[in-house]
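Take a look at this single chain in structure tokens; it is the form predicted alone.
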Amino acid sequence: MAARSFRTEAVVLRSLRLGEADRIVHLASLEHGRIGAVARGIRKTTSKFGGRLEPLSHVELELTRGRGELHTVTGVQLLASHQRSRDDSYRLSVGLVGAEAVLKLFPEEEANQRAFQALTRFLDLLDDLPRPTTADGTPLPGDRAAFEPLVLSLQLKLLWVAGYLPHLESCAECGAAGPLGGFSARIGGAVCAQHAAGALPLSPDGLQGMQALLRAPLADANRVGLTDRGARDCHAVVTASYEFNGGFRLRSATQG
């Protein structure tokens, strides 16, 4: 029989109010995959958990197994607060897109070390992410977060880990080398003109940008030269992949 209590390293993906003083936290854990848990009394000023279970927090938890799907948090050690990301509206928006991607792509209580490591690396990089600006230095609005190269790179890598990596090197239908001008989630990748009926339009900037993001580590996402059109094409491909393979869209990627 499994031990009643256990410890795990985890990232808080989402936090929901429960009753007068409690919260339900959805977690990505290193050893156990997706976990749901109740943090009792966390909204009281005297809570022993303090602000350690905010979304994006990287923690080590002590949990007591529940009879159903929800466990109970009994202890929290903060490994990285990522407060800098939560205190900046743009970084927070980017971070929530990444967190929701993990939440939706990996819903099972099954360990996935590669996905967890990609998420924690993403959050470490997010703390120092500069806000994009116009040519005159004016910060761009938060609704640009879904097109941020760092979070697009994370999502492509998560699709890879989940087994949904788009085929981008040749036509996914006939194998032709190109030119490739569309993307079909049903077929599973980029397609040539002959098989582009019903496919998403895909520009050379989008195709080359996704290939570059997949080759580069997360730390180099902002150095691949992703254009605005390339970012929009990449976002469209990721969204179509989610819809076809998982039946979901990311709410955080459509909200400013």
The other form holds:
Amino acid sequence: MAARSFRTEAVVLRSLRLGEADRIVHLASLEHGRIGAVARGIRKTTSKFGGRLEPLSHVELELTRGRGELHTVTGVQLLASHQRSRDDSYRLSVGLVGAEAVLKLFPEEEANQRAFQALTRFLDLLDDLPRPTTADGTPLPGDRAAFEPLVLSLQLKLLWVAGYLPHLESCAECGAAGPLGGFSARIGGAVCAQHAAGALPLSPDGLQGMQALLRAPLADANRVGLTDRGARDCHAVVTASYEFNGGFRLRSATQG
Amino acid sequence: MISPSVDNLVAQLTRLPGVGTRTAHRLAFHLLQRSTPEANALADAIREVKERVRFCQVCGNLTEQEVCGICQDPRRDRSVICVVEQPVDVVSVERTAEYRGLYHVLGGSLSPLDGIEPGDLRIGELFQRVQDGGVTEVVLATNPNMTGEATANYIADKLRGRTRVTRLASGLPVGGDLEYADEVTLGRALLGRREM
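Can I get the form predicted in complex with the partner chain as well, since the one above is the form predicted alone?
Now the complete complex, all chains and molecules, led by this one.
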């Protein structure tokens, strides 16, 4: 029989109010995958958990197994608060897209260390992510967060480790080297003009941008030269992959 | 188990926050032991509150009139608006006896993951109050958690350049010991330190 109490490293993906002073936290954990836990009394100013279990926090948790699906949080140690990401509306919007992607792509209580490491690396980079501006230095609105190269790169890598990586090197239907002008989630990748019926249009910028994002580490996502059109195509491909393979859409990526 | 009406009362009481089945049973038996007028007084109070209480047309607080007592009070400072998430937060701020301005109750906080967008809250009404003129400061008193901060950031962005926008300070609870403070709260207290 598994021990009732256990420790694990985790990232808080989401937090929901429960009862008068409690919260349910949805977590991506290193050893146990996606888990849910109740943090009792966390909303009281006297709570021993304090601000350690806010979404995007990277923590070391002590949990007690419950009788149902939810565990109970009995101890929290902060590894990285990522408060800088929460304090900036653009970074927060980007962070929530990444958190929701993990939340929905990995619903099972099944460890996926590569996904967890990608998420923690993403959050570390997010703390220093500059807000995109126009040529005259005016900050662009937060609703552009879904097109941020860092979060697009994370989502492509998450699709990869989840086993849904779109095939982008040749036509996913016939194997032709090119030219590739569409994307079909049903076929599982980019398609040539012959097999593009019903597929999403895919520009050369979008195709090259996704290939570059997949090759580059997360830290270099903003240096691959992703164009505005490329980012939109990449977002459309990721969204189509979620819808076809998981039957969901990210709410955080459709705000604004 | 005892009678359908007792079971129904227990079931209704269980829907209250913080009331489990055992507490609901205890409350139900307590009500059964009280006199009929006493029990009816409770039922009437619940009925009355649901029939009479509504949202203030100006600030969104709870009231029995069209406009709440705070908005009508001529002694309040009408140039300052304190923005809170829920009517219960007005009670908390009023308890401090430190604030003499008006309020604006949003009715919640922005939460992209739950699909709560600006249009779902009374944010447009707040901007309209500022637009109408006479407001020199908006105090953002949303909860110091992710959704509360996101809401405060959104409102501050939209009001920038139109009026002074301030945020409640974050820090250590009075009477507590530093050694028990969590890292996030203590970190924010350090960031928000003031000259003495």
